[in-house]
Amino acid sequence: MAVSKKLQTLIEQDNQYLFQNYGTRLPACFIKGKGSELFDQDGKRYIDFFAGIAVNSLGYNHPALNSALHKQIDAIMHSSNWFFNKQQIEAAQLLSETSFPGKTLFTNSGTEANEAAIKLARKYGISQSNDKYHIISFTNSFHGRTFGAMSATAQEKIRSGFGPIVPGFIYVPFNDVTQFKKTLEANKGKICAVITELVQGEGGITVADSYFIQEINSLCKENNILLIIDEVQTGIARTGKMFAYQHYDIQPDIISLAKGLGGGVPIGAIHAQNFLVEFFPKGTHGTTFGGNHLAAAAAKTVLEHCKKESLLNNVNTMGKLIVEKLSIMKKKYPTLIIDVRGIGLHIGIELSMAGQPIVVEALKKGLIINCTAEKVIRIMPPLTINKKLVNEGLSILDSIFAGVTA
C-alpha cells in the first residue's frame, strides 16, 4: 500500500522512538474524527467499524462528551484519591443504577480492573481458607496483559516467554458445562472465583451459551464462589443492553469495565456486590490516577447517554441490520464466510482464510475493521453509528469479498 510523504515521515519516527510491540501498524494516522467517521494525515475519510477497539462508544467529537471534558479541564483534572471526588461519586452512582446496587473502584484500564477483581476474589477466598485462592477461567479468553490478568488468560500465546505466571488459575473449555462441573468437583473447597467473558472478543467473537452461564452462576452460588464477569469489551451498551450479563438472567458478584466507559478517555473499574467492600480495607489496593476528575467526568457523561433507550435501540437496530446483511453475504460467498455471530454491535465474521489482508484492503477503500483469532473480522463501530454509514461500510466490505472470491 503506497504511503504519502507525511505518513512515511511518521513511520520512520515511530520506528526510531517507539517499541515495535504492535508489529507493523496499519498505514494511517488519524488526526480528526466526527461521529463514526475518521480523517487521516492526508485528509482521507474513513468509516469506522472498530471504534478504537470498542472504546469510542459515542463516536468522535460528541458534543456532550466534548463539553463535559472541556468544562472539567477548565476546573480540575486530578487531585488524587486521598480526597473526595464528586465526579467519581456520580459515575459510581450511575453504575449502581444501571447494573446492580454495589460499590465501585476505579482503575486506569481493563487489565487493571481485572487485576483488582482477581485480588478482591483471592482476599475473599483466603479469608475462609488458605487453600481457597484458585480461579477458573476459560479457553480462548482474554483478560489483559499484566501478570495476574495474563495468568487468567487461557491463551498460551499471550503468556509465552515471560517465565512463571501467577499460580492458582485453572483453565476449562468454554461453553463446556460437563468439564466445568468435573473441575469444580476435583478442586472442592479450593475455588474462590470464576472469571469469564460473555462474548470472547480476542477469542473470535464467541458467544457464551445461556445454559452454560446460568449453570456456572448456580454452581457458584451453591459453592460460595464469586462470579466475575469481564465486561471490559462488552459493557456500556455494546451488546444492546447496558451490560452483557443482563442478557443471561444472572447476578454476578463483580463486573470489570473499561474501554467504552470513558468514550476515549482512559478509565477502568470494578463494580462489586456490597458485601465485598470489607475485603478491600485501607491499604489493600489503590491507584494514583484511577478515576481522576477528568476520567470520571467522561465516564459519567458516557453512562448518562448510553443508558438512554434511544441509544440502546440504535445499537440493537444497527446490529440487527449488520447481521442481516452479512447473512446475505454469507449465502453469496459460501466458500469465504463460515459464520456470522455476535450480540448488538459486537459482531464477528469467521472466514475460511486469514482476515488481515481483508483488513488492509478495507483500509485502502476507506473502511476500518479489525481481525481477531486470525480468521475473524471484528465489527464494533461507535454505538451512535447511523444506517447510512452502516450501509456504506457494508457495501465496501461486500466489494472486497467479491474481489477475494472472484
Ligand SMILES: Cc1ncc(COP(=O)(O)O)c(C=O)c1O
Second form
Amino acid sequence: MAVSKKLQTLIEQDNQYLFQNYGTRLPACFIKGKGSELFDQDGKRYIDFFAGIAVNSLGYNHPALNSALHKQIDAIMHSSNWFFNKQQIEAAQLLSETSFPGKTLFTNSGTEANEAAIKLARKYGISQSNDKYHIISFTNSFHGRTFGAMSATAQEKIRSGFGPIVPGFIYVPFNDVTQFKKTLEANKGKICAVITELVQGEGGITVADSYFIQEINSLCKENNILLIIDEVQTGIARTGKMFAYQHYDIQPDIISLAKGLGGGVPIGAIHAQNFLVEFFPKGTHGTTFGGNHLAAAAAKTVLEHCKKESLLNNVNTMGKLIVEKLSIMKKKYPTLIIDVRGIGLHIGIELSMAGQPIVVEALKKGLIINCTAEKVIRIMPPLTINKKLVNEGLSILDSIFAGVTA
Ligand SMILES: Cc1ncc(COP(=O)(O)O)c(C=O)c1O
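Since the one above is the form predicted alone, can you give the form predicted together with this ligand too?
What follows is the entire complex, opening with the chain shown before.
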C-alpha cells in the first residue's frame, strides 16, 4: 500500500522508538474522530466498524462525554485511592443498578480486572480449604496478558515462551457440559471459581450455548464455586443488553469489565456480589490509578448513556440490520462466507480464507474492521452508529467480497 510522506515518517519513528510487539501496524494514524467516522494523518475519512477494539462505545467526540471529561480535568484528575472519590461512588452505584447490587473495585484495564477477580476467587476458596484455589477456564478463551489472566487464557499461543504459568488453572472445552461435569467430579472440593466469556471475542466470536452456561451456573451454585463472567469485551451494552450475562438466566458472582466502560479513557473494574466484600480486606489488593477521578467520571457518563433504552434499541436494531445484510452476502458468496454470528453489535463473519487481507483492503477503501482467530472478521462499531454508516460500511465490505470471489 503506497504511503504518504507523513505516514512514512511515523512508520520510521515507530520503528526507532517503540517495541514492535504489535507487529506491523495498519497504515493509518488517526488524528480526529466524529461519531463513527475517523480521519487519518492525510485527512482521509473512514467508517469505523472497530471502535478501538470495542472501546469507543459512544463513538468519537461525544458531546456529553467530552463535556464531563473537560469538567473533570478542570476540577481534579487524580487524588489516589487513599481518599474518597465521588466519581467512583457514582460509577459504582450505576454498576449496581444496571447489573446486581454489589461492590465494585476499579482497575485500569481488562487484564487487571481479571487479576482482581482471580485473587478474590482464590482468597474466597482458600478461606474454606487450602486446596480450593483451582479455577476452570475454557478453550479458546482470552482473559488478558498479565500472568494470572494469561494463565487463565486457554490458548497455548498466548502463554508459550514465558516459563511456568500460574498454577491452578484447569482448561475445559468450551460449550461441553459433559467434560465440565467430569472435571468437577475429578476435582471435588478443589475448585474455587469458573471464569468464562459468553461470547469469545478473541477466540472468533463464539457464542456460549444457553444450556452450557445454565448448567455451569447451577453446578457452581450447588458446589459453592464462584462464577466469574468476563464481560471485558461484551459488557456495557455491546450485546444489546447492559451485560451479556443478562441474555442468559444466570447469576454471576463476579463480572470483570473494561474496554467500553470508559468510552476511550482507560478503566476496568470488577463488580461482585456483596458477600464477597469480606475477602478483600485492607491490604489485600489495590492500585494507584484504578478509577481515578478522570477515569471514573468517564465511566459514570458512559454508564448513564449506555443504560438508556434508546441506545440499547440502537444496538439491537443496527446489530439486526448488519446480521441480515451479512446473511444475504453469505448466500451471494457461499464459498467465502462460512458463518455469520454474534449478539448485538458484536458480530463475526467466519471466512474460508485468512481475514487479514480483507482488513487491509477495507482500510484502503475507508472501512475499519478487524480479524480475530485468523479467519473471522469482527464487526463492533461504536454503539451509537447510524443506519447510513452501517449501509455504507457494508457496501464497502460487499465490494471487497465480490473482488475476492471474482
Ligand atoms: C474477554 C477479554 N478479557 C480480557 C481482556 C484484556 O483486556 P485488556 O486488553 O484491557 O487488558 C480482553 C481484551 O481483548 C478481552 O477481550
